[in-house]
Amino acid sequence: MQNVPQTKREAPNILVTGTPGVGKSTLCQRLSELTGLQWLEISKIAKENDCLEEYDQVYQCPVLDEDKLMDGLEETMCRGGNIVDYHSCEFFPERWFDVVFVLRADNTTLYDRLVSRGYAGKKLEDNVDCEIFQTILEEAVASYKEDIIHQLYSRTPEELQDNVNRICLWLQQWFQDNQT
């Protein structure tokens, strides 16, 4: 990885993570529109920057080259002002994030959302199991300081709006606490 000098960021970096189908992209898009922070859709960035390796036939998706992706994001993340949207989190450096929001949904809601996306078979089953066993939450707890991790439920439009409001309040507090 390239060395980028560590400077004080003028805006925080936020990680929004969770099982596919919990509402990460919808939340991130709204937050970006409201706050002006840059929304980094990791799956899209990986495709655009050739950070995908062989195709996984079982899960019907390409495999992410994590090192190549992180090398390409280092400078952007050091500047701050980013909302990172991805379904995994353990490979991102802890120093990149000021706060981590793990979105959750109940099994019925998640199942319906994934089926509507065309998920089936092992891919569908494993993603629902991932949510049942809190896999992404456990990844976050193992990878980041516990006091920056927040679990948010994202099952209804009202919960989505509550989550947007909560994160905006967190942002306000961050800017108050980090004024120069």
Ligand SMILES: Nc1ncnc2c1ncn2[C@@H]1O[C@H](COP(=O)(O)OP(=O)(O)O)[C@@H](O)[C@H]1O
The other form holds:
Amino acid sequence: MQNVPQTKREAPNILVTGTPGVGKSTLCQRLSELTGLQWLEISKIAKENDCLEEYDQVYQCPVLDEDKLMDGLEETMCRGGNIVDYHSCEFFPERWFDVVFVLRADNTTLYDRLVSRGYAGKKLEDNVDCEIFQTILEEAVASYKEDIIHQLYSRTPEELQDNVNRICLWLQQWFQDNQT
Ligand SMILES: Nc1ncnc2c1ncn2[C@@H]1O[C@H](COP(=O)(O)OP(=O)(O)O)[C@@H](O)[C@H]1O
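The form predicted in complex with the ligand is what I want next, because the block you gave corresponds to the form predicted on its own; please supply it.
And the full complex, kicking off with our chain again.
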């Protein structure tokens, strides 16, 4: 699949990734409403399309059938115009994305958000550690060219708005640079 020839996309594909609770869905929903790009919530799509294998008891989350999911998304991603929202990023084909935003939050903010989502015990601890150790940022750096990766803090409504504005500007520039 990695060798599929790259055809020009009509609109870019954006990846929004980061630890659960950093604000991906909130940002993606807002962006999708503003720009008309399609918001792809990978967790939801995997569930709806039977792309979940077994349940990981240690990490208390379902395990993705990544190959099945990738095959199902290939056509949509080749067309372009998608905002992909997922808490991991290493298994997507690199060629799918024009830009990668890694959302961040501070530990206290993230802890409070995850507690109010009902996370507790190991699951809560692991997710806060994931943010402390910048696991998803490192995953992104290992998987995509560094010049397309942007780290954005999303701790407050003001930061959310700044991020939306920044991504909209990026998008405008992409359309200017890719006019046919
Ligand atoms: N920039 C922000 N400022 C304040 N609250 C936020 C911000 N971004 C997200 N939130 C809140 O944090 C919680 C988790 O956000 P969500 O978008 O569901 O995160 P994720 O999709 O990364 O798991 C939600 O209650 C949301 O309203």
